[in-house]
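Single chain ahead, written as structure tokens, the form predicted on its own.
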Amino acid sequence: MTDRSALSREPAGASLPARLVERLWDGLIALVDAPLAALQRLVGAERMAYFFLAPNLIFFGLFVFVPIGICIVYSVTGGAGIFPFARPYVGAQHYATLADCGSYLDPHSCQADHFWRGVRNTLIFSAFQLVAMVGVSLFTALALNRDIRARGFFRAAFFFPVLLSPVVVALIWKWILQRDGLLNAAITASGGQKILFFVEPGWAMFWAVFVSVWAHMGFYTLILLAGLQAIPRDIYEAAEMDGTKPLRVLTRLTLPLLWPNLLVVLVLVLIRAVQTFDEVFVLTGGGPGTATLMVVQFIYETAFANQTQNFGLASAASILLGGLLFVLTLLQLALARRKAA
């Protein structure tokens, strides 16, 4: 029979095909409805949350920790053998190849010396990303929240580098910087020598450096303009009227109320510098010799791109490389702590 109270419910004129969408609409909602309340009533309203992050725990769980366990597995088996059950146990091998070195600042006492040589490069370049990215980042955060001309489009072109991929953005200036690229053409043009770049281990990691500001400034711009737009515009008021330097406003106001969006941009761009890798591949192949050679090329190399794949060595070097992610995450966390209270 038709449910007259139902049809009296649906506005006077709808046509057969849209009386028919939604009928079928409500018999959709009441298919998804009757399992999940009954599944409330079940476990209760509470534990509905955990039913819900189930999917996104079991993805995150098979394609992360998972892979953790894996790589721990390997870092204390040895062998050639691909699965796990093929490969003999060795314990800590590899891990007292990595440390076994004369002096840990001289990489060629090192038994693993490419990996203290991936170590030291990898340090020298976070520091000087760190300082860079986070200065230059500040700086257009800052000069992008005045009231400027075309602002937009200045915030958008700051931001445009980070939708390329980093392969992309690695092949644009290994084009601009090669023995007969743009920035060559452009030195001879105005009678100059060509430079070598990438001869040159110096210049080398100063592209490279240079490159990955460059690509992923955008990002950390963006964090930091969106703190400086939350802090209130009364205080800058209030500190104009007291006729306050504006050296003194951004070392005052502007950088303690910022602090937040710093401390996440520091974070984020430690990780990601220790993490480097395939930018500064394409761009230098970590050359000149091992002049740009990261930890993360080292474990790449080591496990896949050697004639002798070494898996055990890699995954004990990657295993390495997240616990010093770890604590220095820890510790970053920890003086945001301190510097709150």
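Residue numbers count along the first chain shown, from 1. These numbers were taken from a predicted model, which means no experiment stands behind them. Take the two forms, find the largest set of C-alpha atoms that superpose within 1.5 Å, and that set is the rigid core. First, how it differs from the form predicted in complex with its partner chain.
- Relative to the superposed core, residue 306 shifts its CA atom by less than 2 Å between the two forms.
- Core-aligned CA deviation for residue 61 between the two forms: 2 Å or greater.
- Relative to the superposed rigid core, residue 51 undergoes a CA displacement of at least 2 Å between the two forms.
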Given for the second form:
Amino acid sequence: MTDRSALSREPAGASLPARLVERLWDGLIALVDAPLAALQRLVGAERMAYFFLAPNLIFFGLFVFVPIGICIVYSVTGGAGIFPFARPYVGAQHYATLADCGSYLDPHSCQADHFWRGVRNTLIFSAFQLVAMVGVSLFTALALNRDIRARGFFRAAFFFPVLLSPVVVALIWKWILQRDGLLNAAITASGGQKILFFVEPGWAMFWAVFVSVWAHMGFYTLILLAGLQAIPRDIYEAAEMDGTKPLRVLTRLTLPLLWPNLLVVLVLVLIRAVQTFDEVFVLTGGGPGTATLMVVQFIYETAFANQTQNFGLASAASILLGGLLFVLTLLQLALARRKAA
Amino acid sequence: MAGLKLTKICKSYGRVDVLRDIDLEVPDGAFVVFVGPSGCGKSTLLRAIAGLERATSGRIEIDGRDVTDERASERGLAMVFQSYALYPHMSVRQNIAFALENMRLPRAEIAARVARAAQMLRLEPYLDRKPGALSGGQRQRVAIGRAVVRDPKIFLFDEPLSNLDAELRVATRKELAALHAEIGGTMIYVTHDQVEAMTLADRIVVLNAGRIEQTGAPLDLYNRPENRFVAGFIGSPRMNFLKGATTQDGRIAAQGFAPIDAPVARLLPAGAACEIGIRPEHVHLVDAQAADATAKVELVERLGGESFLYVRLADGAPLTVKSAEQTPARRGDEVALRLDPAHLHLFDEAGRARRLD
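Starting from the form predicted on its own, produce the coordinates for the form predicted in complex with its partner chain.
First the chain shown before, then all remaining chains and molecules of the complex.
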């Protein structure tokens, strides 16, 4: 397993503490090495991989695969019972409830109208967020890729919001946007009238998208910046020698060469937009009314927040959402593989 | 096509001076090679001419017009990069046509020019391929095609063969020479490979530490180097250098050798210290009776038509000997040597060459 003789080699003239640390290290290695070597003799070198994978697999299974399995069971069982064996089998009833719509374009005509409102809002949110996020991230990455002053500071500044918890982000912006918040104080100080951002549906959705873009654009900017920096500088110099105008450099060289990174960003943004919950929930609570209610919020409320907790219906909605995310993830993986190739 | 004139070009990065007072004239149609060791400033000089680097001071004229403050795109030059710098997402055809599209030439003319360049560079079978599907040599030809098609005032080449293997490098070198003969353009070529410099250039510019050491025809630089640096840099294997002095009887005493009657001895007063340079082909293997010195063989390189012997003189000085035939000498053998007095180079203590002519 380990070359102990190599590990125990001490540099000539090493100090006493260094030699002690070296000895201690050798002892620790020997402690781990002996049982592993015995195990390897028993199961063979090739099967050792399963042994090393097992802890992660058990952890993953316990907290990912088992809940998925439970969720599937819940989605085809009814009643208020928590344990699966206490829940009667109802087949596809919950899926039928979700799908029961006069017109899918009109949530009012649906039995689970909040679910379809959530779907509609999530689609609107995703579409606007996709355009805004990719546009802003691309613009920022292009700017940060130039030889500007304090480039390192700006890179850190744009990335900083990514490090914040979504709840903290939402609370900060709630404080800014509420009726007596910072923004309204600025508006009234400059002679304007207060705007009730969380009362008007259009404004609420706008700020939901804005805050989400503000919080996450640093991450996507970083991906695009990495892509931009991977474009060899001499390609731009060749373009300069070829007499290429800046706009043409952007459209004919930069964007096509950045396209693999852009595709990855597009899919990642879409996946995250479909999953959106915490920021919007804390910022608007899904309101006004159901104007910013997203699918995940519907699932959360149906399962845990409503007076009658309907785990079955929430699980069925989760499975549908999971299916969509699964497709998007496959797409992202395929794109990543194509990029690597 | 056009000539180029550089006047007192300097380039500094902060406190580091990369180019110092470069004065140079390149006549219309010449093939000039900048050569020098790594970090000597040759690529920086080429990029300053191209407009990709701004000279800190000095003046650049192309065809009599001051272009010092013009952008690279306005100078009408074409450059072939060391890395080829092809646009990877475009086909060979699109790569070659790109600059012409920038010039908004009619489609028919673009197609005609691309076809002509492709024919000249034997690229016709690859026009619809992407650069990633080409070999190194083919990519290099596309890069040259991209330059040729624009009909530039001056072609600039930045170590264009350094990414090719030895065989391809020789073949592409010949193609470049043929290209220059065919289109007759002014070409400025940067390399650290002196074989490329010697074989391609009408004129070589030897750079060292940001200064021009010597400018001249390849054989002029080889036969009549102006200083110790040029003498050592031009020629492969490099020139041998031996400490020496002139004797009272007007001869030259080179380190490890018996005093030699050489015409250059009269250039220095008797007893003056100097350095003696002699190329490996001018150190002859002779019989012991005719020898000026003996040396021990440390390594023999047999190339077939010629051999190189790396020997060490009795006082420890290393020497390279080129023999025009296959030598039987082996490592550890003692060989007798004689210097050709007509081909001795003499350098004073400042490293300047002292010549009779």
